[in-house]
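Given as structure tokens, the chain that follows is alone and in the form predicted alone.
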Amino acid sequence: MENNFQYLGYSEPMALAMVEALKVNPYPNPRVGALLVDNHGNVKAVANHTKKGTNHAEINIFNQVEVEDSDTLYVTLEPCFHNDTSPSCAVEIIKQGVKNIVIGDIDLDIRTNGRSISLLEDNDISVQIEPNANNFLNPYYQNQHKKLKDIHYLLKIGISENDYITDDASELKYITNELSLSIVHYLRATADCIVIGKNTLINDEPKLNVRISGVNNIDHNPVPIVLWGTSTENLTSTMEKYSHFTFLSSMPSRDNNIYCSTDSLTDVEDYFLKRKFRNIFIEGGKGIINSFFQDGKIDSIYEFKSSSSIENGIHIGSEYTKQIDKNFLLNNRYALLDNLLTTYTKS
């Protein structure tokens, strides 16, 4: 299986734990992943942890083979250190006599926060940490720790070289290549919606879902969310040709559609608090950009460039590079063969 991830900057255990995490969504606990490898690097067992109530992803590998000294245990999330809702992950290991752990994220929840990482190393268990591997599968997780809010807005934008984001030229429906496509389905499958407006609905006819090598079998698809808007002309058609689609809009709840103005991102953010979503995915197009930002809604980028330019289409404009300037950092640039994948986090 070719894992994509790599091309992040992680090793390829560090990325095969990753691709397990998304299989499935442990809602409200975060996506983990485990891989334990010997000495040669070959993979030993690979595990997640499926939903609350069930074992961690760790104590997963140790029911399925046993640990030994030259093995490598390999975590997206420093392991738990407490057990008031499940045994310590972190004792556990020291029980099973792992001696060398890469862990991807020191975990933000007060009850644990680097005690693991203490206990471990007191234990003459050598630790060392690949980040931002939960950061990648739980991009909501600072946001609740931290306490800032209960929602993260992620904005995945493809874009050719002088800043298009659509080629009339092309039939094409992709600016970008293969490679970043497939960095985008690793990001779809962190979310629990896909936010998209009705432009890009009709125009591109997307089907939103999860396709990519080895996450193929994941329990959670993101909820496919359309904001229609006010207008009913041909909603009762389309919500019948989506019909696993999600409308918000201004006409009364029915089938598939919920009634929800989309003039107010407020009422938007409400509906999905009230259904759980703790990362929106947003892939619309330039209006609902636009309408994201100017509500101050956008925490990460992720914007996929080619090398190539287009002459006709539609540009993304100035206000997406006057809220990058003003109100974003610039966290990564990553080459994926000729495009540019540039992330930037909220200021």
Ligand SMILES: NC(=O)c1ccc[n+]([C@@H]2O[C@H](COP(=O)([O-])OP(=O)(O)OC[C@H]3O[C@@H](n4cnc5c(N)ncnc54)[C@H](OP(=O)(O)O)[C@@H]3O)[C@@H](O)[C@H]2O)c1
Contents of the next structure:
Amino acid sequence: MENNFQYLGYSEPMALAMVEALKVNPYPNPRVGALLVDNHGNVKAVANHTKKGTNHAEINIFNQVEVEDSDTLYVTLEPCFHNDTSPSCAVEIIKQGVKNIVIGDIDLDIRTNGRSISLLEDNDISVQIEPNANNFLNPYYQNQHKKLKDIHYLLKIGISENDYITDDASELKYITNELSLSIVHYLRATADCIVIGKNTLINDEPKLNVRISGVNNIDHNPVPIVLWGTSTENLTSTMEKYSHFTFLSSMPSRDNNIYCSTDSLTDVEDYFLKRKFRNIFIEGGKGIINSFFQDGKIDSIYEFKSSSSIENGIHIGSEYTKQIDKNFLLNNRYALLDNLLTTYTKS
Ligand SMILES: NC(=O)c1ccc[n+]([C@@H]2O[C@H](COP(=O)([O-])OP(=O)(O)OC[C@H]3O[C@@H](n4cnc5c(N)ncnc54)[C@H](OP(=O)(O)O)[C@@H]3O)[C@@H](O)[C@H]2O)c1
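And the form predicted together with this ligand, for comparison with the form predicted alone?
Now the complete complex, all chains and molecules, led by this one.
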């Protein structure tokens, strides 16, 4: 039953509900997973919300099994209070006789925003909050509901103890351990697209897909996007080799290339918005990271740090540390065996 979400501090049932949520993309609704366990911790049912206009995850649980008083319902987001497009899940939870519920995050949607929690508590239901499940599954959600913007840029970086992002002495392209890589794959599963620079494509030949047990069959793999830039040398042959990647370059649009001045991240963002991408996952390398930082685009950072030093390679440089010190707040630190994951959000 174990999955690696638990290394990020989630309980086992919440971690399973999160994996269930990641299997589908119910755009424009957020990803939500739910799970019912009995008092011995056995899973009785697991469900997600698959598509706008269909049942919410909680209702899909109630359609599978009967709830007993000693059961606990886990939901990655506060159940909806409102009943405009679907029945109120909070009301349904009361009707079904749930006595214990654990919620991933309070819903920032003003139609709910804590009102379901109050209603459930007023009906003698024990409500616990296990924060950050929805924040992980739907990074855009906070930006959208704080009326900032409908898009979220999440930077992932793998870095050595002494701040190198590549190692000339190693045949392996990874700096961090298997556990860190598995968390990266969960993060990828939340993304609408994964953005890399031209050099990262040429040097690393990445697959940019989701390869983790439980969520590797998803039908909404993030779109791999390469910011190719101005030079069109070798572009056509690379486009052919990576025919399922999308290239943004100064060449007129054709096949899998889109004309876009990538010097201007405003133009790049316009392209993302046109494609209805909300969760943008930036995977680097250094040139791309610095550009997105300098344009003030990055909203959150997952920094995976190894415990070893590197002698020769690309050092991330002073812009990275300057940006973190000036513009970001440290959220959490997680030990991933011999790696350290530090998460930051824009201040
Ligand atoms: N450890 C990690 O987490 C990690 C992650 C990813 C990559 N990497 C490593 O990073 C290395 C590559 O880093 P890099 O800095 O050389 O290259 P990069 O960031 O992958 O790509 C930079 C190139 O992309 C093009 N580009 C297009 N639009 C751009 C924009 N808005 N801002 C910046 N560049 C843009 C430019 O090409 P033109 O100059 O032709 O215009 C630029 O030279 C790889 O070897 C890879 O192994 C490490």
